[in-house]
Amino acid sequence: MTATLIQPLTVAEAIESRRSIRKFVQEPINEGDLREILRLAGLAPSAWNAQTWRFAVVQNPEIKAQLQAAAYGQPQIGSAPAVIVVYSDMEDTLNTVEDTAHPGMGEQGRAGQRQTFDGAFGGQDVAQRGQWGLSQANIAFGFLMLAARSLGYDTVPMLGFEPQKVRELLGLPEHVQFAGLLPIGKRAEDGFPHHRHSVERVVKFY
């Protein structure tokens, strides 16, 4: 399916209109839209262009039901036509790190990328460097929510689930770390309006 022909929201409009939605319209997501949302999320920045994030898109009803069980039965997973599992795979990143060097930098850039990552993470254990990779994947998680909203879709970020059960369900390696689950679809409720601290409450200017 090709992407839906809609006028994308501006960044400000996507931020202002985003809500945490837990009830979704019962219709499949346009495949073109879904791929475009994931493409946009993949444009997120990361230190050294590491791109540690990975996405598992769950649409199969049986797998989605098992994912819901791993998330303590929370109904938004069952309601959403798709759930995007956002995780970080730092070990895969390290194994293929040359691929993250910009082509314009040539072979020297590929070699330099390997040297940089081996120097930074070679002395760390899997858990330590996994935490760094997760910090980068969290950036993509934020981009993913805004990309979805910009194309007229809604989401709700979730951290309430059992990571080990999700790893087993999706056949993911033990070392991966999760940024969260993201049910996605068209809203079937308005959701609560934003209730946030003021700028003065959270910002110090120097």
Ligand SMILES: Cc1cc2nc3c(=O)[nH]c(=O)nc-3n(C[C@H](O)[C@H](O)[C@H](O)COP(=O)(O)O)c2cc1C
Given for the second form:
Amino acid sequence: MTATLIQPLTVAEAIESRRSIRKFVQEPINEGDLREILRLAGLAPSAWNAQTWRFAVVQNPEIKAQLQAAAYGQPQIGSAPAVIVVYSDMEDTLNTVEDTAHPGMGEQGRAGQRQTFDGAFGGQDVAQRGQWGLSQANIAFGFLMLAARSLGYDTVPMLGFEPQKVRELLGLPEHVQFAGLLPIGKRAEDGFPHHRHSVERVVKFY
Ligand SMILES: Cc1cc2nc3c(=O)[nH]c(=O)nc-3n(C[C@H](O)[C@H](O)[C@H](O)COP(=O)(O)O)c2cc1C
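Show the form predicted in complex with this ligand, please, because up to now only the form predicted alone has appeared in this conversation.
Every component of the complex follows; first up is the chain already shown.
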């Protein structure tokens, strides 16, 4: 399915109009739009271009029902036509690290990328380096929400779930770490207006 032709919102418009939506219009997501949203999320930056993020898109109603059960029954999972599970796979990243070296860097760059990662993570255990991988995947999680909003979709980020159950349900290895679940679709409610600290409350200027 080709993407819906709409004028994307600007970044500022997407940020302003994004809010957590927990009730969705009951219609499938256009596949072209979904792919474009995921492509845009993958343009997020990451240290050494590691791109530790991975996405599992759940649209199958039975799997979605089990995902909802793993998320303490939170109804937004059942309401959304799709749920994107965003996780980081640092072990896959390390096993395929040459793939992330920019082609312009040539063979030397690929070897350098291997050395860099071996040097940085060789002495760390799986959990430690997994935490680093997650910090990169969280950036893509943010990009994903804004890319969705920009193309006319709504989301709600979620960390209220049992990670081990989600790993088992999706057949993911033990070491992966979750940035969150992201139910996505078109809004069927207004959500809550923003309630945020003032700039003065959270910023120090030096
Ligand atoms: C990392 C993260 C985890 C969250 N987990 C949940 C969740 O499990 N269930 C839920 O209903 N909302 C969840 N939220 C949504 C927050 O409640 C919401 O973002 C916050 O109240 C601000 O509202 P807004 O998103 O409408 O601006 C989560 C948000 C973030 C960023």
